[in-house]
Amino acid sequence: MKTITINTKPFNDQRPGTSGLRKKVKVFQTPHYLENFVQAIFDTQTDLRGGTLVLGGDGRFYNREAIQVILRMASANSLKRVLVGQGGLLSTPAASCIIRKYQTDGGIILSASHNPGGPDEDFGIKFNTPNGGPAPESVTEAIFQRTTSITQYDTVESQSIDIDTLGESILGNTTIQIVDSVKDYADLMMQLFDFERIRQLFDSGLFSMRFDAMHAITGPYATHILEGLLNAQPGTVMNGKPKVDFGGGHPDPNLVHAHELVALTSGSNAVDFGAASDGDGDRNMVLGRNFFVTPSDSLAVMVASAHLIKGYSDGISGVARSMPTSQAADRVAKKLGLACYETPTGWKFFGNLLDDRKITLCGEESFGTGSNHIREKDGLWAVLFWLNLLAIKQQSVETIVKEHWKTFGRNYYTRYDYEAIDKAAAEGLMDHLRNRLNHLPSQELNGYLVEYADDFAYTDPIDGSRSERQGIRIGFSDGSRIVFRLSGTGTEGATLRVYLEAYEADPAKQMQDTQSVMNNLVETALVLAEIEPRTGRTKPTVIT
């Protein structure tokens, strides 16, 4: 089969963000746009030539077309084998699982995670390294630099490859192997969790659950594992069929976008347990009956309870959290004598810590938790962890969390998101804050005494790499914190995230409403950052 070399010119907007390159579908459909980025991956990741690649995505609009482009280019670039999820579908955790299990030379994941899908919505692509994790900054920077000078890419002429039938086919000198999207991942979950114990929970008839797959990638995984292997009643999985536009919804598992699930866990006839995952399956939301578990609390409970879970019964080496995530896990780690690390936002920063076995569990406040079983956050894994814990403790979600607070204290926590604001205005707001940092310590702001104020920087303890300007932290003497950060996951304008945290050790004061507790801190943040005058926004897009 003849290789065809296509002349091209660089695009000036292909620097990957926090988790790959994300743009509107129409941008990726621009002639040569996707091809340039893929060729940059092949040019810089030379082990792929003669090697094996994992390929799949969350099934959003343009997923199937992009896979055909990548397969033709893989053949032209002398890859030996490509493992493709059946139908082009692989959750991000499953892709990491397959990369690690079959020791491939990396993977390309097609997803824009929790962003909406459809012809006028978002698409994304990222490269995962042979450890199964998102490419570190050194790799993404090399890919980006290659995109700035690229002049040609290689492909082959061929008809569309059948990606729906399990088995192998040959494209040039490359073997295309279509693999079961679910099996390897399900096998791994059975190694980590006591499926028999969880099955007994469902078989008891005393426990009810709903899992909202949000018409995204986890539908087939959740249906197979929850309803198939664990005997949950048919219909436990809601919105379980993946759709290219996620059924017109926003596949972000939070209290706003998963409102259908929230309603089912509310009221006198509420189900006992609710959970949801996002577009590509790496995020999770956990709900009890009339009770929301913050991602920060979820991680802390996992750290405190890991010894009860089959796959972690020998103990854990440590925990890491992203900087904006509440310090609840830190308090557990200190009490248990575990190492605890604070990293920038982005799952790639956990990779070296996991590979070096410095940590076993990790998480971030944006509904992501995971462990050393793969190198991505894992939504369904988190749900199974909670199910296993519920089966062991025979307590409600609410009781488990409140007992945790009595032991370790409660970190009240909330996040305000201002989405799609003017980028220049957002950057001006951050610069305004940076200019004030040196003058804030020892000042009193709305009754809060500033203890420290900095622009968070991180030195990786394994490879010594340095990441700066990762978010502005302002800490107060009573343990409260405000964090300001611009997110790298959006495709339009800028997203300003404001994270707020307050600590309460007294069990008698731990049952207050979060927003009422945080009102003064919120007001402090709004005034300090001059959010309304600088952005024109009178209220956030989403509060979680």
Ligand code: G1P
Contents of the next structure:
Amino acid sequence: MKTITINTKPFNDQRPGTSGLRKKVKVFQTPHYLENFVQAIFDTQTDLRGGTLVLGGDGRFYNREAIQVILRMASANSLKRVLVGQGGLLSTPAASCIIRKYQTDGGIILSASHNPGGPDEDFGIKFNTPNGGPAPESVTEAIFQRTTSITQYDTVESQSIDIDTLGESILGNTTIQIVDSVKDYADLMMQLFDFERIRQLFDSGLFSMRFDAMHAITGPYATHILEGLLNAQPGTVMNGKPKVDFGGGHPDPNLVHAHELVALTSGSNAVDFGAASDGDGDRNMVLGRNFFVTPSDSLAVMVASAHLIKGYSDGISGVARSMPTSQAADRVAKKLGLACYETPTGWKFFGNLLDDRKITLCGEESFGTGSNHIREKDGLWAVLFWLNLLAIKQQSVETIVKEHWKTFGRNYYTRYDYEAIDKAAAEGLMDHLRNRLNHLPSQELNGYLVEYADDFAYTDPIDGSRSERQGIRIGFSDGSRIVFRLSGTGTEGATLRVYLEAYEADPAKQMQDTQSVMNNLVETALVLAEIEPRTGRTKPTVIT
Ligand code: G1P
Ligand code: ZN
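Now that you have shown the form predicted on its own, what about the form predicted in complex with 1-O-phosphono-alpha-D-glucopyranose (G1P)?
Whole complex next, starting from this chain.
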């Protein structure tokens, strides 16, 4: 098969963000746009030549077309083998699992995570390294640099390649192996969790659950594992068929976007347990009957109870959370004598800590939790963790979390997002805060005494790499905290995120409504950052 070399010119906007390169589908459809980025991966990740690549995506619009482009380029770039999820489908956690299990040289995942899909919506591509995790900044930066000087890419001429039939085919010197999208992942889950016990919970008839796959990639995984292997009632998984546009919805598992599920966990006929996952299957939301578990609390509960779960019964080495995530896990770690790390936003910062066995569990406030079993956050894993815990404790979600608060205190938590605001205004707002950092400590703001104020910077304890300007942190003497940062995953203007947290040790005061507890702190944040005058927004787009 003849390699064809195509002349191209660099695009100036191919620097990956928090999680890969994300753009509108239309941008990716621009001639050579996808190809340039893929060639930059092959040019910089030289182990792929003669090596094995894992390839799959969340099934969104343009997934199948992009897979064809990448397969042809993989062949022209002398890859020995490409493992492709059947139908081009792999959840992000399943891709990470397969990259690790077969000791491959990395993977390309096509996804824009929780961003909407469809011809006018978002698409994305990211490279994961052989440890199964998102490429660290040194790698994404090298790929980006390569895109700035690229002049040609290699491909082959071929018919459309069958990606739907399991088995192997040959393209030039490259073997294309279509693999079951679910099996390896399900096998891993069976090693970690007590499936027998969870099955008994479902078989008891006393427990009801709904899992909202949000028309995205987790559908086939959840259906096979929950309804197939664990005997959950048929219909437990809702919106379980992946659609290219996620049914027109926003596949982000939070109280706003997963409203259908929220309704099923509310009221007198509510189910006992509700869970949802996002576009590419790495996020999760966990709900009890009339009860929402914040992702930060979910991580803390997991740290406190990991010893009960089969895969972690030997104990965990430590925990990490992203900076804006509440400090609930820190309190557990302290009590249990575990190491605890605070990293910048983005899963890639957990990779070294996991590889070096400094931590076992990690999580982010943005509905992400995971462990050393793979190198991505993992939605269904978190759901199975909770199911296993419910089966062991025979208590409701609400009781488990409230007992947790009694022991460790409660970290009230909320996040305000201002989406698609003017980029210059957003940057001006952050600069303004930055300029005030030195003056804030020991000042009183709206009754809160500022203890510290800084722009978060992180030095990776393993490779010494430094990441600066990762978000403004303002801590107060009563343990509460405000964090401001700009999103690195948006595709339109800028998104300002304001993260707020307040600590309550007294069990008598732990049952209040989050938004009313946070009112004053929110007010303080709005005034301090001059949000309305600078952005024109009187209220956030989403509160989570
Ligand atoms: C967001 C979340 C972050 C998460 C990332 C990828 O990034 O805040 O925690 O790792 O999506 O799922 P952001 O848009 O804030 O940069
Ligand atoms: Zn995701």
